[in-house]
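So this first bit is one chain, no partners, the form predicted on its own, shown in structure tokens.
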Amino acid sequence: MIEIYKDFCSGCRVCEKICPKNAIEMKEDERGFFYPIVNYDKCVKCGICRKKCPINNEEIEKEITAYAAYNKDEEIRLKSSSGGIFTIFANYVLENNGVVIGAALDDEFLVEHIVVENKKDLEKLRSSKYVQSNIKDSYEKTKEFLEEGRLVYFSGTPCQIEGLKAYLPKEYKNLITQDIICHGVPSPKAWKGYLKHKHNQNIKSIHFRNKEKGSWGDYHLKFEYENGKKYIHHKDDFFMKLFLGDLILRESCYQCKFKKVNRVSDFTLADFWGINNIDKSMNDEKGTSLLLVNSNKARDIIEEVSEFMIKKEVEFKEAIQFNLSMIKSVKKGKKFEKISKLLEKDDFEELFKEETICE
């Protein structure tokens, strides 16, 4: 049977969806984190969770292209987090007859994955959200489509591709995987809260990195209310504290086992941070994003969408020197202790007070 360790479990499911007897039940824990919780008289000790999990994965050297690119579209990268990239390999698969699953906010402004068919509703999965997804049944849903017959991009994190690849019984020519370069994923617990105590009126709409009030670098929250309002901070935000003071994220998060090179996706796509300090021509403020091509089927897919980019291919260590987060996780803010028993505790009027949150 799988041993649940928080310090390394990032949530992917994998081991819930594989098991044969339905012996793995994922349960919210007190800061909002979703982990396997084994029923025993139902386990039969087949070891396939175990060997299923993506932490015992083991790295493969490969062949890694870097590029910084971004959309010709300026309409749909200035309504991306970056460089509007991935909104060209998605039209390229529903131009395919395809579909698209990532990550989006339900109803209640929680993040899932969810399925795409048409550009319509690309906008739903389209830019960042700081919170971690609910994968829900997207492996499974995934898995109908590829044996259906249907090309399938799946964008997720680098444990949730991880997660999808060890679900999946074999490789798909069909299946295209992104996943991102990924700071750490807050908790969901402490996004419900800042809602519920900081936005308690009628939400129209949330973008994480709404660019309208300066540069791709100088990104703001957004939010929009039904009586016409609006609410746009960024760093003098609570949650952004949080999040950015690495306060809230997930145990794993602080002990990555997904930061590293060699990613089993076939492209990486992340803010291209320190793009001027390699090619300043290819930052108008407008958003660049850092293109890793990780696959030979990747790299066909670039031949057949470059038209729709702007794209220089960079060295790979220039560029991740920049964007360390691919490599290398971060440390617990000063006051994670104190805000993780907060959390704990639901004590979210103590929580949003300033003077707990890191300066």
Ligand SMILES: Cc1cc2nc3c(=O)[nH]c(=O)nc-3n(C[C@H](O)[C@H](O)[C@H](O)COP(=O)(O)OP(=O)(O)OC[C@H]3O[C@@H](n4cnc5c(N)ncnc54)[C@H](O)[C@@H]3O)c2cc1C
The other form holds:
Amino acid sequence: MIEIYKDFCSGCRVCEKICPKNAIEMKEDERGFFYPIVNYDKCVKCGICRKKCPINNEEIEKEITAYAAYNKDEEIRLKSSSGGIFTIFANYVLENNGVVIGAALDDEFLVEHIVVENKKDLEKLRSSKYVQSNIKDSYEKTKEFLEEGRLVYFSGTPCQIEGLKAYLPKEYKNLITQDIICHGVPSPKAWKGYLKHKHNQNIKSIHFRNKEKGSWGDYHLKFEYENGKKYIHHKDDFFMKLFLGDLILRESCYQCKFKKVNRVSDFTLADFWGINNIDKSMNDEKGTSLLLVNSNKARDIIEEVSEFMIKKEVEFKEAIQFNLSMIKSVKKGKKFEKISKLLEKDDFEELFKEETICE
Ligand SMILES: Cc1cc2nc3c(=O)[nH]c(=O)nc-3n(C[C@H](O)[C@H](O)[C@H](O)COP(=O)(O)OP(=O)(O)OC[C@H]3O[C@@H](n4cnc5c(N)ncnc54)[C@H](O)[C@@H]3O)c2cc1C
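Moving on from the form predicted on its own, kindly provide the form predicted together with the ligand as a structure.
Shown next: the complete complex, the earlier chain at its head.
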């Protein structure tokens, strides 16, 4: 039987999926994050949920190679968050009759994990969405594809990759996993409230990392509406202030168990913040990724896709010194308690006021 350590539970859903008695259900809390709830009438105390929970995983030392890298295809790079490296791996997998699983916006612009089987649909996965993605049945689908012998590329936050690995019954040669250096995941409820209260018109598209108004480092949140109008803002946008001010992240993000050097994933992707201090020639302001290669499988794939990227090997320690999210959780913003109370009460009117958010 699982005890819910809300401070650490990332909502990866392994316990729910693995329970042989279906005694665990994920329920949304007042801040809009999903947590496992145990039905003690069904629970037989077998302990498998606790055994599989990835927060108990030990870190295993790995050989890691670090690169500053970007996609040679400039159009893809400009549509991606950093250097567009995700698309290179995804294309490789699709060209080998594989499937790609990652985070997309649904019809209501909420974030969920989906399966993509062709290059056109890759666009749905491309670019970061700053909301916790609902993993839905993507672990089950991954297992089905793997058992059919298809190549699977699963991309997600470090907690989602650890969840997937814990869910799968064995190691698969045909599975490629990629996590990110993750700041933390914002509340889906805050996002829903923001959409309703700040963008209450027909939305055509949303891009969290738009580069057209500034550089890669000075990205903007862009909305396009059906009436042709646009909204392009960054630091003055309410949702970005809440996200970057560390006011609406999941509780576990403030003491994340998966921020560590040795990842279970094959690849780790991130923005190469601080690249100018290491190699200015790798920054033309269109986006540079930090690419960490964490396994031999990943090393083999890099050989195969090298022709599609510009890359330079860098010292791992140097590379992460400007991206402490790799190993360190952020602290709660000063107004965390106040914002949380408003979120719990669904008081979005008050929540999205300048004076509520500003220090
Ligand atoms: C919530 C969040 C926080 C991040 N925090 C940092 C950070 O602190 N420092 C840093 O250097 N980089 C961070 N990143 C990673 C960075 O923004 C890029 O995703 C990464 O550099 C890969 O970029 P790319 O250009 O190669 O590919 P892109 O095309 O930009 O990446 C797309 C991939 O990201 C995945 N993805 C998008 N949104 C989500 C989501 N909500 N949940 C899970 N997976 C998602 C998609 O599945 C897709 O596979 C964060 C990303 C997210 C989603």
